[in-house]
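Coming up is one lone chain in structure tokens, specifically the form predicted alone.
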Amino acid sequence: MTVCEAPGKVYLFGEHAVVYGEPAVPAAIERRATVTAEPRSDDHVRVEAEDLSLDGFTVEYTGGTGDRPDVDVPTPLVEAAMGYVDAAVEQARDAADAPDAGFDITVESDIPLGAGLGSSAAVVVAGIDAATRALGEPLDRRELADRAYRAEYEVQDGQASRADTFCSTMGGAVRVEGDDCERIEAPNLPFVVGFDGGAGDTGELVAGVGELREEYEFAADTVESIGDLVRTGEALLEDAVPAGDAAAGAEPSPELLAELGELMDFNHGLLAALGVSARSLDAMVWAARDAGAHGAKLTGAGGGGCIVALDASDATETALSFTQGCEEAFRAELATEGVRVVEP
């Protein structure tokens, strides 16, 4: 039996824009996937999924993963799943060179899915860490984190970046440009999160930038624009802690987080211009705002989920916690290690 647990992330800046090549830097958060691993004799793969609905459930097929099991729970929540599941399994065979290995797999979370938290991106990493390990063909972290992104490309039919994947297997916080991918060295930014309850369609609202993008010349001119703010807070980072600098992980001056601030709520209002914020979304960032935050902006695809705003205080969580349409939040502190193995 190995397990293995990932944690989720929030965008610091660059979320869609990411898509089309511009550079983002999300950073990971100490909120984490559970995978557990355990090969079978024969080439089923019985997966327990304890916290991806509010039941759990439990399902065991065999052989090729497009068959989809009878389980009573609604079939969107089985598809995306077992979606993630199946890609994570197909990738740790392929690179074990094991094509017919089953496995029994659990799957535990405390990541809200669907909430821009990277929920999926870490069940990903750490279930192809997990499972190749099982085997005994562990994969250096440039390999687990390529192959969880093709994981992730194929579910989301094309349309994933490596932000997530990267982050959730580097820890830390990462800057993502293409298949350009490495780490930066941040500071311990005080993020608080709020969360809706809900989760955004990920492809629709990817798509709807995309034909914003193709119809309008302006559009396509926004996402530019977030390109260039995430280079402008990425010198801001690389300024507070050069590189190999021993302050790493230090707390960041009041100077910083306000221009971090400022250029998150840039970030937010250029999201928003594409289509892709929502109400309950634009009430927690203005919550934050007003209880005094440096800055706060949605974080993943939006539509709902999650929002992150920057408060060493606990104004902006007791705030968010009496906002209406916010059905939680909390403080989430940087991840500095990505995936990682757990003792059973």
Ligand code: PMV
Second form
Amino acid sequence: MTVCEAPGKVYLFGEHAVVYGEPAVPAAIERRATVTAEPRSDDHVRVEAEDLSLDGFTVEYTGGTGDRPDVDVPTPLVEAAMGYVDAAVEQARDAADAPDAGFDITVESDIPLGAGLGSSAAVVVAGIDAATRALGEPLDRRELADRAYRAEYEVQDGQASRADTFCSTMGGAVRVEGDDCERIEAPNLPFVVGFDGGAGDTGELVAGVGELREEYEFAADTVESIGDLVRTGEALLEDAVPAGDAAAGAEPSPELLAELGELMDFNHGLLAALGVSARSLDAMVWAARDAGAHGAKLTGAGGGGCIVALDASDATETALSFTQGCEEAFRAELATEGVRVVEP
Ligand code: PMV
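Given the form predicted alone above, what does the protein look like in the form predicted together with this ligand?
Entire complex below, previous chain first.
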């Protein structure tokens, strides 16, 4: 039995603009998906999902996407969970050159589902890692991240960036620009997440930004300004923790938090101008700012879902928990370690 766990993520800066070639900086958070893989003697795949913010279920099928298992839970939820597990199993079979390998898979997750926190990427990364290790063919991290990206790309019909899967594999803060992904050093940023219980339609939101960009030069300029802002934020992080410095994971200075917070506020304003915020997200952002957070912004595609704020004190989490429209508020430490083996 092999058990691996992989973290979710927030966007410190740069979502949406990353679609147009600007850099983005996602950061892994200590909320993880845990996948257990036990090879079987036949080619069947049995999936047990214990907690994916959805009712638990167990399905067994002979493998291969398209099989719709006969279970009594809502189709979209099963399909969402199954699609990712299925794609992870296919990648593991391919990587280990074991096309008929069967598995008993168990998925547990404390990452809210479909809320811009990278829950599906975490399941795919932990799933491929656990399944390839169970077959005695562990992958190096770059290949794991690449295969996880391909799995997401397939399930999401080409609507996937490398951000979530790379960040979940490597941990820490990462920089993504097109196909170039690298880890960047970051201090232990005090993230607080607010979740409105919903989710936006990523495809629709991305398309909306695309249309605005086509129609108005100032919308295209807004996207470019987000890129400038990301580069400014990156430089701040780099100055705070020079590459290879042992201070990575150390406590950030108050000046750095103030400056990063200001950029997050700015980033949220630009995203709102591009039409991807929502009343619930704005309410949570303002509640965080009023509580004294250094800064706050929506994270991910927007339209609903999560905001991320910077605050080392409890004030933001408390304020969010009393904010109308906020279903869940929690502290989310930077996950300096990406995917890891819990049981070999
Ligand atoms: O909501 P998420 O975490 O899947 O992030 C979407 C990020 C976008 O930049 C809006 C789209 C993308 O694929 O990069």
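Positions refer to the first chain, counted from 1. Since the structure is predicted, the reported quantities are computational estimates derived from the model, not experimental observations. Whichever C-alpha set is largest while still superposing within 1.5 Å between the two forms counts as the rigid core.
- Core-superposed comparison between these two forms: the CA of Leu205 exceeds or equals a 2 Å shift.
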